[in-house]
Every structure is written in C-alpha cells, then in structure tokens.
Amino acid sequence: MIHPSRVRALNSRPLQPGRYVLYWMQASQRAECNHALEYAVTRADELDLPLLVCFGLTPDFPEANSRHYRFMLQGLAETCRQLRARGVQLVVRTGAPDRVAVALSSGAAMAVVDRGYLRLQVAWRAAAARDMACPLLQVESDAVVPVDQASTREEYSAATFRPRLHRQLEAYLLPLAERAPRRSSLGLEVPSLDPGDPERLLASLGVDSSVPPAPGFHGGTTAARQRLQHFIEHHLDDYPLARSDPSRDRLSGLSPYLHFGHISPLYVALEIAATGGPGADAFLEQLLVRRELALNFVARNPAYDAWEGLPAWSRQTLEEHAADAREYLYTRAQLERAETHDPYWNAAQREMVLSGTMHGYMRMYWGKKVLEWSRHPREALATALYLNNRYQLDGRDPNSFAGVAWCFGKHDRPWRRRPVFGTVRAMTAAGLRRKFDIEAYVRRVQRLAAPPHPH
C-alpha cells in the first residue's frame, strides 16, 4: 500500500476519456521500488487502461554536461528494458519535460508524476498541471519519509530534524508491492526516441562534452544494486569507524544513483536495516537523516543555491571577516586545475575531476578551503557550487547544495572565531594529517590519473 501522504493532486481536472494512464517519469528513473510507478499501475488497472510511461529529455538542464547525461541515459536504457518486461512502453522525447508530458497527456485519462525538489523541477510540474486537461497527481518516490510529513518548516540542523524523522519511520519504512499492469501498452505505437543506445542518443543532444565520462560508474538500477551489495558484504561493518577516513575509501558510492533515481532510498534502507550489523545505524543516519535534511533544505529554502540561503549568523560573520588578509588567493581557473599549494586539496579536486565523485570528508575540507582562498565569501560559494555541479555525478542534487552550504555554516553552529572564517567552522591540513594517513589518499588519487598498466 502506498501511504496517502505520498500523493498530492497538482490540479483539479476531471478524468478524461483517454486511451491510457500516463506516468511522467522524471526524477525516479527506475522500474523498481518506485511509488509513482506503482500508483500509476494501480490507477490504470482501476480504469481498465494500459499504462504509458514518458520521459522528457531536455538537452539544457542547468550545469549538466555529457558526464551527467551519459550516466543518466545508461540508466534510462535499462529502465526501458525493465518496463517492457512488465508490458509497459517508455516514450522518450526531447524537449522541456513539462511540454513532453503535456503533449502526451492529450491521450490520457489521468497523469501521474514523481516529485522533484529543485525549483526547476517544481516549475515543470506546476506548468504541466496548469496546461493538462486531465488530472495530474504527484507521488513522492525519492524520500523515505515524505518531505511534508517529516517537517513543515526549514530545520536548523540534524539535531532538530532527527527526532521528527525517527518518529515517523515506522509508518514509511515498509516494502513496496509491485505488479505488472493488467493491460499492456506495448501495442499503442506512440512515437518515441530509442533509449536503448545511450551513446547515439547522447550524440544527438549536442550537450557540453568538455567533461569526460566518469570511468568507475555505469548508470542504472543493476549497477546500483551491485554496488550496494558489495558495500554490504565488504564495507558496512567498517563503516562507523572508517567512513570519515579518505585513505580507506569505505563509502557506498550510491549518491549518483540516488540522484538520478536509479535506486530507491527505501530499497537501500530496507537492505541495510536487514543486515542488523554494526554499520547499519551509522549508514542509515546518513541515508535518512542527513539526506532527507538536505531535501528539507531545498524544499523549504528558495535560496538554497545562493548567498541569501545561508543562515543569518554565518552570513554576518563571514561578511565581518571578508576583508581579512588571506595567506593564499586563487582564481576559479586555478582551483579548477588543482593549482594550489595544498597537495591534499589538489588531490580532492583531481579525484572529483577524474572520477566524478569525491570522498565525503574531503568534500568538506575542499569547500572550507575554497572559502579560505577566495577574495570574498560570496565568490567562494559561487565557485564551490560551480565546480561541484560541473564535475560531481551527484551535482545539482539537494545533497550537494546542502553539502556546499554546510561548508559556509548551514546546518552547523558558531565555533571559535578565526580569521577569514569568523565563527564558521574551519578545517586544516594539520587536522587531516593528525586524523588520517592522508598521504595514502593522495597516492590513491594519483593512481586514478596514471595510464593503465600494460598486460
């Protein structure tokens, strides 16, 4: 059963005499453990209609490049195959996603869409709801506890959010039943691009190709599930002590798959919780509390990617120290090329550029140093967001926006006053050397850039 709080009507249109029920798949790009998909299957069966799924492929998503599109399209190809196995056609068309959905809604009795949290995703859904003649219902599929149920306000920190979330987990941390719709849509013959050849489809989009592929990642639900299983078998027990150590690389690597909706956070949470191992609680803190706190931030703060979205106390203290002397100053171009005096920061930047990801602890250090080495904290925030969103596979994600904002004081508290930072928490290279074998991390990143060893 899908909890009623996951479902929200985006308009008040009456049912139409359509040929199918339409599921506009946009954020939850998967055929497994997808509340919006299963809700659409149920409604299609109730109306004795086939289910048609559509995806709007926009070639100009802000700050996205071929690295992101390739990963996404790899997942979309697998989703298409999995839907066909259930008797469901996936229609992929280029264009603004809301326009693609509105065009296909002309033949629909009703439409269903998953929920997105970024302002562009919200705007797409609002525009589609306005222009569709049929009902449009939104079903939240990428949060374990729906954002509006978890909290009705922007939370100050994990400490205030955690008890609110935990009080509701029992009602939502439940498996999702799945079934094929009674009527197949494979015979509808609705024109579509072929999502089965990601490279050909990518070439047709003409997107920015200046960022190379992320070699360690392949998009899709199967790859996500394999990565999760490997993490459970080999790293979960070590996770509580090793997750912060960049030299040991004990993280799950699931964030790109969660970002593109290739795997459900509910599925991940249930698999982790079922282990009962020592690492489960520590991992669930990150997956549930920290990730869904980020969803709260983006959903409740209209300026989540701007200076004005930071807490008043951190903006004030950073402005007070904006004129402080900096020992080092670097341009955005120097930072992008990892041309600083700091080998640890350079390694973190190179890891992101080369692999499409960065160890979570190093991402915190990386962001703090961008703040320290920029001429003004406003400039630093813009630079950190630019670099993160350009190179990280999970860039432009609520988790990324919250993570960068954390480096500037979001979801944190005032600390001892220091030059440049004021009372915003600082991080130092000496701290890295004291806590970790940070030179081992540098060597690991150097191996990413090394040419393959000949056989």
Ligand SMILES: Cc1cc2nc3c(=O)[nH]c(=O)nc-3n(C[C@H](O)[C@H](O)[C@H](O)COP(=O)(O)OP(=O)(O)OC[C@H]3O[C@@H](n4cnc5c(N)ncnc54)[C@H](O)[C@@H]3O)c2cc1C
Contents of the next structure:
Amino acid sequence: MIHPSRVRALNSRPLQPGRYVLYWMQASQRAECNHALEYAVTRADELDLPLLVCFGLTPDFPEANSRHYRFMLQGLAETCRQLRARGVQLVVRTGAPDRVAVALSSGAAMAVVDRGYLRLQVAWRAAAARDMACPLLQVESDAVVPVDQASTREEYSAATFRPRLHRQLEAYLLPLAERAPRRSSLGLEVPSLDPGDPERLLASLGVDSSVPPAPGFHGGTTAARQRLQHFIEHHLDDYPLARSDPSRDRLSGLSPYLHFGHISPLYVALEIAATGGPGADAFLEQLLVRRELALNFVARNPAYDAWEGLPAWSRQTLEEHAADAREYLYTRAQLERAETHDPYWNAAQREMVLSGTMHGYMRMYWGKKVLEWSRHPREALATALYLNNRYQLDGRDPNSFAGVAWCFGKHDRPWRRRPVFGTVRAMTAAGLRRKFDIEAYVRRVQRLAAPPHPH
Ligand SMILES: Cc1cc2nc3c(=O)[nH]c(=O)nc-3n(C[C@H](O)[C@H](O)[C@H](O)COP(=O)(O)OP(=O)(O)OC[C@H]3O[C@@H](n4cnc5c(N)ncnc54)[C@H](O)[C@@H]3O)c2cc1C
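Let me have the form predicted in complex with the ligand next, following on from the form predicted on its own.
Now the full complex is given, and it begins with the chain already shown.
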C-alpha cells in the first residue's frame, strides 16, 4: 500500500478518454521499488488501461556532461528491459521532459510523475500540470519519509531534524509490493528512440564531452544492488569506524545510483536495517537523516545554490573576514587543475576528476580549502559548486548543494574565530595527518592514473 501522503494532485483536471495511463519517469529512473510506478500500475488496472512510461531526454540539463549522461543512459537501457518484462513500454524522446510528457499526455486518461526537489524539476512539473488536459499526480519515491511529512520548515541542523524524521520512520519504512499491470502496453504504436544502446544514444545528443567517463561506475539498478550487497558483506560492520578514513575505501559508493534514481533509498534502508548489524545505525544516519536533511534544504530554501541560501550568521562572519590576508590564493583554473601547494587537496581534486567521485571525508576538507584559498567567500561558493557538479557523478544533487553549503556553515554552528573563516568551522592538513594515514590516500589516488588535464 502506498501511503497517501506520498501522492499529490498537481492539477485538478478530469479523467480523459485516453488509451493508456502515462507514467512520466523523471527522477526515479528505475523499474523496482518505485512508488510512482506502482501507483500508476494500480490506477491503470482500475481504469482497465495499459500503462505507458515515458522519459524525456533533454540534452541541456544544467551542468550535466557526457560523464553524467552515459551513466544515466546505461540505467535507462536496463529500466527499459525490466519494464518490458512486466509488459510495460518505455517511450524515450529527446526534448524538455515536461514537453515530452505533455505531448504524450494527449493519449492518456491520466498521468503520474515522481517527485524532484530542484528548481528545474519543480518548474517542469508545474508547467506540465498546467498544460496537460488530464490529471497529473505526483508520487514521491526518492525520500523514505516524504519531505512535507518530515518537516514543514527549513531545518536548522541534523540535531533539529533527526527527532522529527525518526518519529515518522515506522510509518514509511515499509516494503513496496510490485506487480505487472493487467494489460500490456507493448503493442501500442508510440514512436520512441531505442534506449537499448546507450553509447549510440549519447553520441546523438551532442552533449559536452570534455569530462571523461567515470571508469569504476556502470549505471543501472543491477550494478547498484551489487554494490549494496558487496558493501553489506564486506564493509557495513566496519562502517562506524572506517567511514571517515580516506585511506580506506570503505564507503558504499551508492550516491550516483541514488542521484539518478537507479536504486530506491527505501530499498537500501530496508536491506541495511534487515542486517541488524553493528554498522546499520551509522549508515542509516547518513542515508536517512543526512540525505533527507539535504532534501529539506533544497525543498525549503529557494536560494539553495546561492550565497543568500547560507545562514545569516555564517554570511555575516565570512563577510567580516572577507578582506583577511590569505596565505594561499588560487584561481578556479588552478584549482581545477589541482595545482595547489597541498598534496592532500590535490589528491582529492584528482580523485574527483579521474574517478567521478571523492571520498566523503575529503569532500569536507576539499570544500573548506576552496573557501580558504579563494579571493572572496562568494567566489569560493560558486567555484566549489562548479567543480563539484562538473566532475562528481553524483553532482547536481540536493546533497551537492547541502554538502557545499555545509562547508560555509549550513547545518553547522559557530566555532572558535579564525582568520578567513570567521566562526565557520575550519579544517587543516595537520588534522588529516593526525587522524589518518593520509599519505596512503595520496598513493591510492596516484594509482588511479597520471595527473589530469581537464581542458
Ligand atoms: C563539499 C561536499 C560536497 C558534496 N557533494 C555531494 C554530491 O555532489 N552528491 C552527493 O550525493 N553527496 C555529496 N556530498 C555528501 C557526501 O559526501 C556523499 O553523499 C557521500 O560521500 C557519497 O558517497 P557514498 O555513497 O559512498 O556514501 P556512504 O558513506 O556509503 O553513504 C551512503 C549514502 O548516505 C548518504 N550520505 C552519506 N554522507 C552524507 C552527507 N554528508 N550528506 C548527505 N547524505 C549523505 C548518501 O546518499 C550516500 O550515498 C557532499 C559533501 C560535501 C561535504
């Protein structure tokens, strides 16, 4: 049963005499553990209609490049096969996703869409709701606790958010039943691109290809599930102690899959909770509290990607210290090429450029140093977001905006005053050396490949 609070009508149009029910897949790009898909199956059966799924492939999603598209298209190819196995046709067309959905809605009795939290995703849904003649219902499937249930205000920190989320978990941490729709849509004649060959589809899009592929990641639900199982078998017990240590590669690597919706956070949470192991609580703190706090941030703060989105106290203290002398000052281009005096920072930057990901602890250090070494904190915020979103396979996610903003004081509290940072928390190279075998991390990154030449 799908909790009614996951479902929201985006317009109030009457049912139409359509040939199918349309599920416009946008954020939850998967055929498994997808509340929007299952809701659409139920409605199609009720109306005795087949279910058609559509995906609008926009070649100009802001800040996305071929690294991101390749991964996404690999997932889409698998989703297409999995839907077919349930008698459901996936229609893929190039164009703005809302326009593709509106065009296909002309044959639909009603339409369903999953929920996205970023400005553009919200705008697409609003425009589609306005332009469709049929009802458009949104079903939230990429949050364990629906964002509006978790909290109706912008949360100050994990400490304020955690009890609210935990109070609701029991109602939402429930498996989702799945079934094939009674009527197949495979015979419907609806023109579509063939998503079966991701490389060919990618070549046809003409997107920015200046960032190389992320070699360690293959998109799709199967790869995501394999990663999760590997993590549970080998690293989960160790997670509370090892997760912060960049010299030990002990994280799940699930963030790109969560970002593209290739795996459901609910599925991950249920699998982890079922282990009952010693690492489960620490992992669920990240997956549930931290990740859904980031959803709360972008859903509630319209300036989530701008200086104005930072807390008043941190903006004030950073402005007060904006003119402080910086020991080191680097341009965006120098940072992008990993040309700083700091071998640990350079290693983190290279890890991101070469592999498409960066160890979670190093992301904090990396962002703090961009703040410290830029001419002005506003410039630093823009640079950190630019680099993060260009190179991280999981970039352009609510977590990207919350993670970068954290380096500038978001979801944190004032600390002891220091030059440049004011009362925003600072991090030091000495701290890395004290806590970890950080040279082992540098050597790990060196093994990835020769130094990068991004341009
Ligand atoms: C400056 C900075 C930039 C960041 N940019 C991104 C980004 O672009 N995309 C992104 O997904 N995450 C980002 N994060 C958050 C976090 O670092 C990553 O989610 C995590 O490192 C991903 O690796 P993993 O899946 O192996 O994590 P694991 O440790 O295995 O955690 C499992 C899941 O829990 C969630 N999670 C873990 N840590 C955090 C956290 N600190 N905040 C929110 N959720 C978390 C993620 O969904 C993650 O996939 C950023 C953090 C900082 C400080």
